[in-house]
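Encoded as structure tokens, the following chain is the form predicted alone, with no partner shown.
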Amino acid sequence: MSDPRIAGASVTQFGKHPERTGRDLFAEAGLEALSQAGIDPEDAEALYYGNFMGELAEHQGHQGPLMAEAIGLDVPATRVEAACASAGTAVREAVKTIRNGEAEVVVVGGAERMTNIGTAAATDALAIAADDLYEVRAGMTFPGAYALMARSYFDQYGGSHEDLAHIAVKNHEHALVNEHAQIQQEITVEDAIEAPTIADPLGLYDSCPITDGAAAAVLTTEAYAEEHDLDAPVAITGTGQGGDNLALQDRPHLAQTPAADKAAEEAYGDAGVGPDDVDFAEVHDCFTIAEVFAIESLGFYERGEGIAAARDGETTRDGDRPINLSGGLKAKGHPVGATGVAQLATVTWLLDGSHPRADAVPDSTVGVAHNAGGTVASTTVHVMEVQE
């Protein structure tokens, strides 16, 4: 069994680009991870590709042959759905493939196109990734959910609005060199405090924006980059899946998030290391609220915790295990479909010592990526290692 390499990955600039559509933002994504890859497009024998909310926003379906065809590719291609965590799964799948020896090259990626469609109608398809019948018909949104679950989780351990501001604070200012994130503005605990209110106790800063944008990766076996000479040091050495009910009154807590337990247990299992060993991470913080869970998930702290992380300095780029140095969604952006290849790209060039904020963890040879779909129904963990 071959842990896969990667041999080339790519994001598009994130933010709005209501002119471009999903097929231009992921040929230019795909193309060029497959150009830092240096590989024969005629190599790649699989596409899967992450994908939201392609009816509601660009009115197309069966978008797997649709982008590859936009990059070239003559292969078997799969859409893989999963709200917000849609393209973790199907790096998920792509990790499968190359491990059972069905493929040696696999292409990975995903795209959404959002702000071509308002605020409001963004909103609302967004809405479809929780239980309509029970939920959305009664008026909930994805911001009111996380609200709820921030009340439960100050509820049941404590913590305050403040704490959730020195988290924007932090991911503001990671992102301000982060060349491809859609939201390079410095902000301060008090702007974060005294922002408008989306969903009490949750701001206009505690919120991730709504973003247009795509990322693509090449995978290969351990043997084809060795054979054909890539520059491929970092490699995907655990993945991991977990699920929970869907809609938030069919859980028995709030206030914390169980998928991400089992993925998280999983991948670091399947790796054969644990939280210890991991020298930072990309975690889904679509909300300042989820940045907590997914840090308790990963067994970086015990729950409680993590709320204070981010105020201690403990998660920042000085910090001892720094968390979302590309921004995180709440600053660099979140393309619901292409958010897990982005933070696997993140992951590589801080491996590798490419990314800006590299000088944060010179010496890292583990990271993880965290993403996460819905009320964290759904969410996959991978564990990424640089290889001898």
Contents of the next structure:
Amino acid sequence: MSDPRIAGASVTQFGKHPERTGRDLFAEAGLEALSQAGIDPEDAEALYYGNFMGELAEHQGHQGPLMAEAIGLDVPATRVEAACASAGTAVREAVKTIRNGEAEVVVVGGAERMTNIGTAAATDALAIAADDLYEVRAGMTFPGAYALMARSYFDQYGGSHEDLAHIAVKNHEHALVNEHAQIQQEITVEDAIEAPTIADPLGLYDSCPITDGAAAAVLTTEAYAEEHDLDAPVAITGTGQGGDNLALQDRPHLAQTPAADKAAEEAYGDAGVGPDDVDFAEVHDCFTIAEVFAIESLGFYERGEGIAAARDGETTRDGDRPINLSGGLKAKGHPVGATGVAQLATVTWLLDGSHPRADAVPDSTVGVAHNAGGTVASTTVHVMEVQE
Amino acid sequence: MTESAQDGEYDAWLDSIESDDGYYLECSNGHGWLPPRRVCPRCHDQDLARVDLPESGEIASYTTITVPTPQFEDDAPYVTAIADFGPVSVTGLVRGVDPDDVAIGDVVGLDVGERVTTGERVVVFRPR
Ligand SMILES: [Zn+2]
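Please give the corresponding structure for the form predicted in complex with the partner chain, as opposed to the form predicted alone shown earlier.
Following is the full complex, with the preceding chain placed first.
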């Protein structure tokens, strides 16, 4: 069994590109990843592609073959859908395909077109990641669901909107040098607290923006990389996935994310590492409170302790365990079906030193990517390590 | 309201709330669920019995939503909450109380109301 090497990775500029089709966005990322990998496209054997709202945003289902065609591949192509964890789940399929010897070269990616349909329709499209009968029909929105979780967290463990503001401030600061980021703008704690409310206690700056964008990566075996003299020092050494009841009302806890606990435990076990070995992580901060859930589920903090991590400077780029050096979903943007592969690309670049924030984690050897779907009813965690 | 097929047991469940005959489904190990449900996802039991819902529940969490989906455009701002009714929790709109006065632990009863925007039925909590 060979842990897949990342031979190339690419993301488009994340932001508002209402006039660009999903296929064009993915073609840009996919062609660049293939070119960077230096792999003959004829050698690619499969595509796993993440996308969530293609039917609603572009009236386009069956996107797997469409996207393979867009990057010039004639391979079995599968769209993977797990709400906002679609691309992370696609990565997991790609890892399994390489590990079980079915393929030597696999392309993994994702794309989402969201801004063309406007905020109201995008809010509606995102809401369908929740339970339609019991949540959407009770007025639940995606921010609304996280607001319920945030209020429950404050009630059980303490914490405040000001603590959450520090997470937003940190992620905005991290994104300042990320040329792919949707938002490159410094904000203050006051800005975040005073921003308009979306679903209290969450305001505009607690929420990731609505984003168009794509990401792609080329995975290969260690043997193929050696044989073709590829520069691919980073491997995916651990993969994990966890699930939970779809509806919040059916879960024992509103302030914990057991699907992420399970994914993290599996990925750590698979890689043979623990939370203390991890140098940095890219986590799914679709809302500021989601970053708190993520760093607790990843075992970096005890329950109830994650809320203060950004405020205390522990997860900033100068801290002991930087979180979301890319700017996270909060500032980098969240083209839903692309996010998991964008995280994979970021972790790769931070480990190989080519990311503009790599100086925050020099000599790091272990990075983690955490990708969550819906209100964390789906989660993937991937451990990535620099290989000799 | 558009003319469309009923959503089976979900609409039947709303009917039961409307006629003060609300119920949930309980497996033989006491795990509660709302319909439709054929199996308890916690213990795999398929022997689910219909049990009367408690008359009142407690707000477990709530939020005032100011940016709604289009189907709730004219309802906003509104309070969505999850309320704990013993073995089951239910998600619904809180009505009959000032949004600023809603708090975790508030005791509420279950009702069915209408969405302002579309006139469709919606689960509603009212203070008890
Ligand atoms: Zn049961």
